[in-house]
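Consider the single chain below, provided in structure tokens and representing the form predicted on its own.
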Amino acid sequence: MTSRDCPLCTGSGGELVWQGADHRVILADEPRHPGFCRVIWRAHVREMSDLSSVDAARFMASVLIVERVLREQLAPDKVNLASLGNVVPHLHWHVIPRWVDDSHYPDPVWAPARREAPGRTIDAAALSDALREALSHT
């Protein structure tokens, strides 16, 4: 996949919450998993080891800020962090709040659903505001 074919190079990847010089944070359109965020590196690179140590540390700091804000705002039972990129080989981290009653728990969100989603809703505007506030200090 080249940067011209990459959906993370040609599109936002979801609802843009915050953007810095080299990465952005989006709320993904994942109705069964409210609060699902992605932290996406701006340049088309495949792996964390493609980044300098300074860039990797800054990028991971944002991943951890997103996790912290999700925990504070949504009080999930667990937060999953994943950097797979098998389908879209563009460096990004998934930051996914999980609850024991969500449709896939305890399996990954990509596994077959075990049950109906509980219909959990979140205040996306308040979450976005909290994320922007926390990330603005990076």
Second form
2 protein chains.
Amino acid sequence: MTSRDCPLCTGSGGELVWQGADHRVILADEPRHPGFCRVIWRAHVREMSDLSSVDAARFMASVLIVERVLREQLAPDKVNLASLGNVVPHLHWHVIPRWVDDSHYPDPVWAPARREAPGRTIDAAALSDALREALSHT
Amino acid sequence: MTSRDCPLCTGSGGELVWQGADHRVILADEPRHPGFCRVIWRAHVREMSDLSSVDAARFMASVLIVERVLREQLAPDKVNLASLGNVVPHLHWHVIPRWVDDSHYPDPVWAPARREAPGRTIDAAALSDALREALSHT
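Take the protein just shown as the form predicted on its own and give its structure as the form predicted together with another copy of the chain.
Below: every chain and molecule of the assembly, starting with the one above.
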């Protein structure tokens, strides 16, 4: 099941970090939110509840592995998880490390920005390595 | 584990629909988003990855039951799922039925509103009954 008009069917959706049989993890190009990852189901499926319960549980387990690695590697103040898909109705999870001094905190990243955020540099290569290592055991 | 300053420790957080041993479902008071439910972990826990994998899977299974019932009862155009907790860092999921003519679509409900939404009336009693029935089998 793919859709020729869907950017998550036709492209990776970001820097590919890990590719499993039916879902992948990418590092998003979100300069104001370093470490922003997405976990993307391979098939063009709309809602979590369209997956079988086994598939949904495996997919969510990967989302939580990403959350755990982000916490270990980046020590954010909070992690935000969301599956929205209003614009791109192809099942994907946003896994977003948040800091109290980021541009939007404590609002969600989809609200208007509250401030200029400090330039926070992360070690994307180390993060990608840690994600691949953790996801390789799934 | 409770926190005396936490509104989700000291109150239900909305109209209580279903109470399980370690989490509950409430119907939120969000007039612009009828059917907006929250699934709230009982203990004052911060992140999904603070739960055991068994607890996280059970909790998420309830979130997806709520999603499924909302789809069956209300036929929304999309469902949005999110665990944010920046303001109230007590683990809870937003399960939000969305319609293309709602106040924010296709933006997340945390973005600025785009329009006046049509007054959409839902049968909250029927929704609550269907949620209780579906969750009673967990």
